[in-house]
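Next up is one chain by itself, shown in structure tokens, the form predicted alone.
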Amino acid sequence: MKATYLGFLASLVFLNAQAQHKTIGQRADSIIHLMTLEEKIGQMNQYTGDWQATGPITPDGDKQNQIRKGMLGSMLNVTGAAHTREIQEMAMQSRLKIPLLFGLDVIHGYRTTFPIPLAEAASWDTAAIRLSAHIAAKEAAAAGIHWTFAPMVDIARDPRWGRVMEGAGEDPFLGSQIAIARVTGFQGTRLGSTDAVMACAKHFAAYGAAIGGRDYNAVDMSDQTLWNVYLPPFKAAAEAGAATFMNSFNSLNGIPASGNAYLQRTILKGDWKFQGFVVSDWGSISEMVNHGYAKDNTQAAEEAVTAGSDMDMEGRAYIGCLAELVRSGKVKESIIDEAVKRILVKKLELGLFENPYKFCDSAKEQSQWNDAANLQVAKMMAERSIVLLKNQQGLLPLSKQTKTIALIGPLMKSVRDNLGFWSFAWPDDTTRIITQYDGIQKKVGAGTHLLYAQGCGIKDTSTAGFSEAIQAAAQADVVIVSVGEAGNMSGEAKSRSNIHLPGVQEELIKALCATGKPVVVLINAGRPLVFNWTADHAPAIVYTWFLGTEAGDAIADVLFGDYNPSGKLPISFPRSEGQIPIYYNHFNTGRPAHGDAPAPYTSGYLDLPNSPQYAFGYGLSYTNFSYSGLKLDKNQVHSGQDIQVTVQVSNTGNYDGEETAQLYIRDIVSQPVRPVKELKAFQKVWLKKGETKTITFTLTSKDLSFYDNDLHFSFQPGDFKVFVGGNSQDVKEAGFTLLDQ
């Protein structure tokens, strides 16, 4: 017994004089060389930390135990350089001393509680997101977080999803801009740096497509369909280099993800290459279970370890069932060494063999605990995220010298509902959130008179408090009411079949609009909603999301003109839940219809134009924009060749402001058919009152692209058309024919 572990000693005193002479691959071998069975299937063990969780809590008596011998490679919702030492430090423990991987939803912020996704998304600002990303792992990574579960990069195109405010919407080019964006953001320049954390692109895959809009439900999709709509932002996202991918709750045409080899290993490690691991979303292995795909935890943890799964987050199926699998013959252990070995050169890539406790800095945390530069950041992002629908005879900006405000509804004075789902509790939050109330009051001048009346709950069947909310209003020069969704009614396990205003809040804006007086419509969501009647009748309409820990201010900003808003929208606003799902890049029909007016034996709706309420790329500014002399630099291309379009943008209002650029094509007759719509490319130029510019967008061969049947990549001959606007419907057309392929 002695010997052994005196050669084993020796061991380890080689691999460590050797590993700077190795690749990491060769020491991850190495490691693996020394592993027991056990060991090996501990390093793709995931737990949650009992204290804190983003699911049920699941504690084990044994949890500290289990770490000390080695039996876990990761845990998530640890956090705070203390905890994850002290964690740490347990499994330095071990026979081996193999560190564990912190992991935590840090989805928009971790102290500083940026806008929720979708909300960032609107911007369309890529740099803007990267920086945010990389702020919220700097942040996380100084509070002993290894590993970020975003970003999350499913299509949507269905708002009842409540997931939808966690993604960027519904189009896979932007989509794809955003997940890099999300991506090297969390990263930064190399794993490793203490500012930065790994990210994990998921669900994996076409989560945002379940049936329904219910959360956890089937997915059921053609190939053409996943391969160019919900896989594109995953392949951009492997491309960006991310560390790891998480497979998603859902079915994919009767395979549970968790279990789906064709995602995994064709897809993934085999046609993308990816050097990453996968890990499973909570509990997904053992629910294979539940899908009818697998009798027992044992076949659950056959199927996903030889489908490509590595790690099982708080499934308990590969700690329990992996090892009596391999030596029973059915499970080889080439494929445990697989997974282990992906899990462990990201071990290494962070620096955890040389310095366990390189992440766990309690003064670096402190310095991060309250930096005014990120609050700044957070403003500037929620300024960017804000939406403005509606302007009639431009009420807004306001004056700051306006004599008298009131400010109604049930989220003027709301705190942590302006973070949104997926945020941080902390203590002082009541102090650090700018509330939409005390931003508004910073703003104006000193002889502007504040009037409130909250009106209503979010979620009210009450009109008790109209009559207070009338009697402001009435005394008011100008009505502000901030109405929508409660944070916590967006996100996982949010599904909702109606999605209009809750409660009576749109009754609320009827009744403060029939005084008279000037309304200014704030709608706080996380998903788009519907407000037939205030997108009719109110005057001003600013679509503001969550915006997280300087929301107040952001939105203060905007009201009183010290920021245009220039946000756009990167989803489509059903006029009725019966739309859904709605998407500008639908496929036409043999009968198409006309226009919104129905017509017999078209393919419309007897009762609701086809139209969505607000299209894709939609958003307006306090100024107003032009496109002019769209041009070509040629009409007829071959293969290969480039195409440039040019275009003028005019500001021909009376602000200084920001246009999104909007690039369109489409493909006039392929087979399989192609959108009536695609987006291929966008850009923001900052324009003065006045001021013209010329942008120039390149289409590529690779534009012209698309996955066919037999999911071939590539162009067909023909005619196409060029788009470009400022949103999806409003454009100036011109064409080119592609004459070889």
Ligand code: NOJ
Second form
Amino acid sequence: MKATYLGFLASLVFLNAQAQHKTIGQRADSIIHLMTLEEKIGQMNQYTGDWQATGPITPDGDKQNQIRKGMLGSMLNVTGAAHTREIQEMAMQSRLKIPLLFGLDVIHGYRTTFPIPLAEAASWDTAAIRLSAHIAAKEAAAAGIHWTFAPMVDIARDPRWGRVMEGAGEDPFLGSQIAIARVTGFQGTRLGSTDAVMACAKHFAAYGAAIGGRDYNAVDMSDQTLWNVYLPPFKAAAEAGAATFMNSFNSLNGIPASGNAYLQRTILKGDWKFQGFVVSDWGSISEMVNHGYAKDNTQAAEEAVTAGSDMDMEGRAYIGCLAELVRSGKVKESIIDEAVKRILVKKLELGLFENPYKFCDSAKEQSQWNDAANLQVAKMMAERSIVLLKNQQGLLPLSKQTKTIALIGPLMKSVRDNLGFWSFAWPDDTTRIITQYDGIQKKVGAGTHLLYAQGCGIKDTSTAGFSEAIQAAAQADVVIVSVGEAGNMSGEAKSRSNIHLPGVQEELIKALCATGKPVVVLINAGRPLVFNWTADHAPAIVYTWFLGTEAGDAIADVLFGDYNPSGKLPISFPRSEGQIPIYYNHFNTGRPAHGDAPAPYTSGYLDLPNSPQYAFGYGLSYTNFSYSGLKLDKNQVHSGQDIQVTVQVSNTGNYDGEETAQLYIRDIVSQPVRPVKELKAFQKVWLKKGETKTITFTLTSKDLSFYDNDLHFSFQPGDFKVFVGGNSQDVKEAGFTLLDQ
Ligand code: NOJ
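Pass me the form predicted in complex with the named molecule as well; I've looked at the form predicted alone already.
Every chain and every other molecule in the complex is listed next, the one we just looked at coming first.
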């Protein structure tokens, strides 16, 4: 025994001496060489702490002991420099002193809450999104966190699914650009820097296509849709260097993602050469029993590890069953070694072996805690995320000298709702979060009189508060009504079958409009909502999503013209739940409905147009933009040649402003068929009032390529259309032919 121990100590000394001369992979191998099977499996095990619950908790009074015995590789939901240090000290009492990884759902900010990810996506501003992720990483890293479970890069075409709030919407191209921005924002220049955290691209894969929009539900889709629509943002995240991936709760074509070797081994670790590790979702390995895919935890563990799931989040299938599976020869120890190596490599890259406490720096945590610069970025991001849906007769922006403004609605004075789901509750939230009321109050001049009435609660079915609201409106020059969902009505396990404005809120808007006063409607939500009456009758509508800590200031900036709104919808807004799934990049049919009133025997609804209420890419500004002179530098191209697309964008309105020019293509004839439009490029362009700029897009062969039914990624010769405009519907059109060779 003594000899073994001395031998072990000698190897540690040897390891340290050799550390500088070895690659990280070799160092990981040397560590694995010293580990018992149980210690290896411990590295593949992750438990939650008790800071917050983000899933169903399994009572376990023995966690601390297990940490001291090296039975744990990572914890989630443990945060704060002091607390993470305390837990890391326990890990340092283990035989091999392998540091723990601390993971947390830092989805849209840590101390400073940024807009929900779907809102940020509406900015189409990848530089701003990268910065927002970087600040979230900086604040979290200063609190001892090594790893965020973000970005969620799931494409979502179904707004009933509560998690649409957490992604970048419905488009694979926009989704991929944002995936890259978020991964590089979180991870900074290199892993190991103390202002960066590891990113985790999730949920691999196709979680966003849960049948019926019901969270955790099964997914059934063609390979072609998987590869062309759902996988691209994951591929982009892997190529951008995402350190980790998380698999998903759903089954895909009958195989749960956690046990899916095709996804994890063939595609991710094989084709894409992903070098990081894959963590399961919370309990998703043992949930394979509920799926009916494994008869018990033992079989679930075998399926998952064989399929390439490296770490078991809160499932206890690995810690409970893997050792026996290896001993009985059902699972090769080399599979365990491979998973452990992937995990250790990340710990080594983070520099935790040199200093397990390098992220537990209370002084740094303190300095990040109230960094006003972070709030400034949150405000900038919030402004850019707001989408102006309607502005009849230039009602907005409002004058700061308006005499009397009635501020109405259940979200006008809300505090935490502004943060949306996946945000943290801090003790000083009530003073730190800028409510919409406060933001407006700060913005207007001393001569402006503000009246307030709630009107109704978010889910109220009673109209008892309407008369007070109507009275306030009657005395005002303008009414601003803030309606929508509560912050926790979208998010995980927050699917809704009815996505209309909840309760009597639309009735409240009707009552306010009936006063004859100009009404500005602010809609707070984590998803597209249905609000047809408002869309048709209210003169001004601002979609605010959930904008985070600085929501009130950002909204006030937009309402009073200190920021000219520039957001564009990253997801289509349906007219009715009956249109779902609704997305702009759909295939054509053999009997397409032309226009909104379909002729008999065409593909449409008897009771609804096919078009969305608001289209993908749509969003207004206080100024107007027009497009002209769309030109391609060639009408015929050979494979491998680029095409330059130029267009003039003019600001024809009365304000300076920013436009997002969007380029779509259509591959007119191909086998299999391609969508009626596909986003392939976008550019943000700032134009002074009266200014015109020429912008150039370059289309490459890659942009014309897609996965065919044999999953070959290539293009097919023939005619293509090119569309450019300020949204997916109102576009200028040109075309070219792609020649055979
Ligand atoms: C379950 C969620 O699906 C996942 O996104 C999250 O990261 C984990 N819980 C941890 O909270």
